[in-house]
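Starting off, we have a lone chain in the form predicted alone, written out as structure tokens.
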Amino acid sequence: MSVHNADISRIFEEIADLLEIGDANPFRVRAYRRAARVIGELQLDVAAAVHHGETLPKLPGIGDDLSGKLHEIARTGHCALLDRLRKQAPATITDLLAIPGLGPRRVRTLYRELDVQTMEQLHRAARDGRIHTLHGFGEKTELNVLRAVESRLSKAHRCKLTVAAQYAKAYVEYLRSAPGIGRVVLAGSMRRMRDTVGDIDILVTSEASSDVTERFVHYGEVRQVLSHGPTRASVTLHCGLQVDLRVVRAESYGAALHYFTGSRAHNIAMRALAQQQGLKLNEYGVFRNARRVAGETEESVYAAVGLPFIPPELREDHGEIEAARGGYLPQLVRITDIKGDLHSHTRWSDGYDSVEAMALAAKARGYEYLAITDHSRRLTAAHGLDPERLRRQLDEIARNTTPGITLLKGIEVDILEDGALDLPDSVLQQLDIVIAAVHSRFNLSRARQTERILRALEHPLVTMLAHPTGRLIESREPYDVDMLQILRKASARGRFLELNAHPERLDLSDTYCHMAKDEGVLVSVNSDAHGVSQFDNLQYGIGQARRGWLARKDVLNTRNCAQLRALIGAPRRRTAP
């Protein structure tokens, strides 16, 4: 069975959870959490490198002990330490950590005081009013837990796009190596770049003699075969993801790819449009009576009903068909349009690499500029910069002589509860870019949270609002804000909003990206890279931007360096005190 980076990261994270629940040394807990984060965000396939005898690069925070466990997991898929820890705690107790607000300490209290071990037991304890009596909880916490558990129990499990991609790409490569295989492509919500994925859809064209479904169900990571026929099959992997396979003839490839890409609402609208023209559209082609008139390519499917090709990211029945008919579909932004990255971190705060290493990596990707934006002092967990340390970093940036790239001096400054900024104006005035961010008090009321952000956007030295809703996919809901007010304030003050491409965030949502476009607010698609490999996050941010209908002109960092400087400097000149 293959071992993916997501598997290694998940094992390290579970070790950290069980250690903390068991009241282990906090430094040891943090070491495993850091290792989980580093491996989870690493682009290098660790297990493949170990399997081929390659020497792994020096990974931040991973010493000899953790490196040994990393190799153990990469070779076997298991960790002896985790097995021992699991025997000391109920098997399901770490599931409770998925509930917002329940960290390991609170889970430990629930287990010791109320013998809560499962999600169902947690639901009953909250419903019966037994949680708010515990030290460190309270009635509001109990109500939030009840709502979160009910929401989670009612939803089908979905997986983050980037995690699903690791399993999907490996499966696709496995299928491509079989004889008689033509095309092997991913469809469904992965192709539409949804931020979470319910299952993986794979489409294959194959010769009639090729038994591709037999190969599919005998993949090494298959836990259970749900169905198996000559042209379709469905399995569940050991990681819990369901994978569905469909095999079609080459002449039906375009129609099948359109059908299995979805969304369901888009497909229904397309079939209705075809019916209005006396056509039948299904996964085998477009037909007029019994005669096939299109279906070999997706372009032919759309052309048959009088439409230009609609990019997969737009296929949600959110007006894309009307836009295509009216000739105003946007030419969506592409990753090759990006000229630089305006949000990155270094070792000065919670990053893994030096200023120079980040500059070289950005240059290698063809960027014209890179903004160094480490955290400000309030974020102590990230070793944020106070004014003196920031001045020293600015000196280092000024001394950097990496040719062919411009380093912009910046900061990711905390927005305090009252909307003030975490650093004084005398320091912020020295910077090229000031990214304001909410990192605390996520539970403020809608009115107070909105006012807090509006006040920050009024500040004459603020350039951009970072990860504007504060969500962490599958672990923290977005805080409640009036996004229309925020966008209109940004428009009035010449501020920009970030689309944070970090796979845990993908914030702005596609809906808010579309709103920003409508309000004339430029969006900056930033990697939020904490190390050189994380510039690759940008591909997911671009997918989200495309889902939000953003064209090249709607994205701030598609401008060259001179154009960018003019844009980010103009609001300061116009609103300077």
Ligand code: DGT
Second form
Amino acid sequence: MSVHNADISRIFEEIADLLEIGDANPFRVRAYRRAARVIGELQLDVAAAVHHGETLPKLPGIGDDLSGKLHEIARTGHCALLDRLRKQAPATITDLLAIPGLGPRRVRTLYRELDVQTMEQLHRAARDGRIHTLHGFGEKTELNVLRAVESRLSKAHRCKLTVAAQYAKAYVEYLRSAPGIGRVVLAGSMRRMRDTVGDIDILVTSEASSDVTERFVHYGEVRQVLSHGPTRASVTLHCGLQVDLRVVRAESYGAALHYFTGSRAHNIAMRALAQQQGLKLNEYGVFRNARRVAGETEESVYAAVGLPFIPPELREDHGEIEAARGGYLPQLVRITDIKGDLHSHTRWSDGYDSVEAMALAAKARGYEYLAITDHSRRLTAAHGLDPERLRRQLDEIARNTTPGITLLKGIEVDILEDGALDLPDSVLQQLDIVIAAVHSRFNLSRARQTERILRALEHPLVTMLAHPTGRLIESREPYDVDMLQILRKASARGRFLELNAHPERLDLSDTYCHMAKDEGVLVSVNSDAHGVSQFDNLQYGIGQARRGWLARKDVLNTRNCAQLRALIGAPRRRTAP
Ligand code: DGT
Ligand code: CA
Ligand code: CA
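Let's compare: the form predicted alone is above, so bring in the form predicted in complex with ligand DGT.
Okay, now the whole complex, with that chain kicking things off.
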């Protein structure tokens, strides 16, 4: 059984949670949390490296003790410490942490005072009004907990795209190595690059389909076989994810891929379109009477109904079929169109690497420019920069002579509660790029949150709004803002919105990207890399941008350095003192 970085990360996170619920030393808790984050964001496959006897690179914050645990998990998939901690706590207690607002400390209180151990018990306690009297809780918290539990109990669980992608990749590799196998591809919402997926769908071509389904259900990570037939099978993995397999013959590949890519709504619209033309479209091909007229490739399927190829990211029945018919499908932005990154961190705040290492890594990706944008002082947990430390950092950036790449001096400055910025104008004036970001008071009313952001966008020195809704996928709801007003302000003031490509965020979402395009606001697809390995996050940002119909021209950082400077410099020059 193979162990993925996401598994190691989850084990460390659970250890941290259980230690904290158990009132352990906060430094120890923090060490595990940090390790979870570092491993979770690492591109290198740790278990594979351990397996091949390679020495791991020095990882920030991972000393001898944690390194030992890392090897233990990589080798065995388990950690003895976690097993011990789990025995000491009720099995379901960490589920409660999924409720926004419930950290380990509050979970500890709920457990000790009310013996709450499960989601159902939590629901009852909140409904009966037993929570608000506890120390550290209140009426408002109780109400929020009640709402969150109810929404959770009623909603099927989805998995973040990037986490599911790790499991999918390993499964695909396992299937590929089988004899007699043709193509192995991912379909479903994963191919459409949805930010979360309900399950993984794999399509295989083979003339010996039952051999393939047999191999599929005998994968080492399978927990349960849900169904197993000659051409299809479904399983759940140990991590809880469901995986569906379909095996078809090569001649049906295109039609099957089209069908299993979905979305359901797109398929239904396509079938109706085929019917209008006297054709029948299904997962085996396109047929006129009983004669197959297309199906070997997806292009042939679309061509049979008179359409050009529609990229998977657009297949949501959100107007893509009409656009294809009318000849106005956008030429979607591609990752190779990206000329630079406008949001990155270094060791000066909460990044893991130096300015120089980040510059080299950006250059190695073929970028023309990289903006270094560490946090501002208000974000103390991230070692945010005050004016003095920022000045020293700017000196270091100015001294950097990495050839072939332009470093832009920037900051990710906090937007304070009233919409003012966390650093004085005299400091911000020295920068090439100012990214304004909300990192606190997520729960302001819609009117006040919107007002706060509008005020920041009014500021003459602000270039861009970072992660505009603050959502963390599956763990924190977006804050309540009037996005249309924000976009109109950005448009009027010549400002830009970020699409933050960090896998937890993917913020702007696809829908808001489309809205930005409609309002004529350029979107910058930024990695928000906190280390050299995280520039790769960009691929997921590009996926969302494509889902949001963005073409190359709609994306700010497809511009070359000179064009970019003209665009981000303009508002600054207009208002320079
Ligand atoms: P998910 O898994 O919830 O993230 O979303 P999908 O789109 O991957 O949905 P899934 O896994 O249930 O099915 C994969 C694709 O198979 C789906 O996008 C379209 C196709 N499909 C499945 N069932 C049906 C159906 O009953 N009707 C039609 N038209 N298509 C279907
Ligand atoms: Ca699926
Ligand atoms: Ca499925």
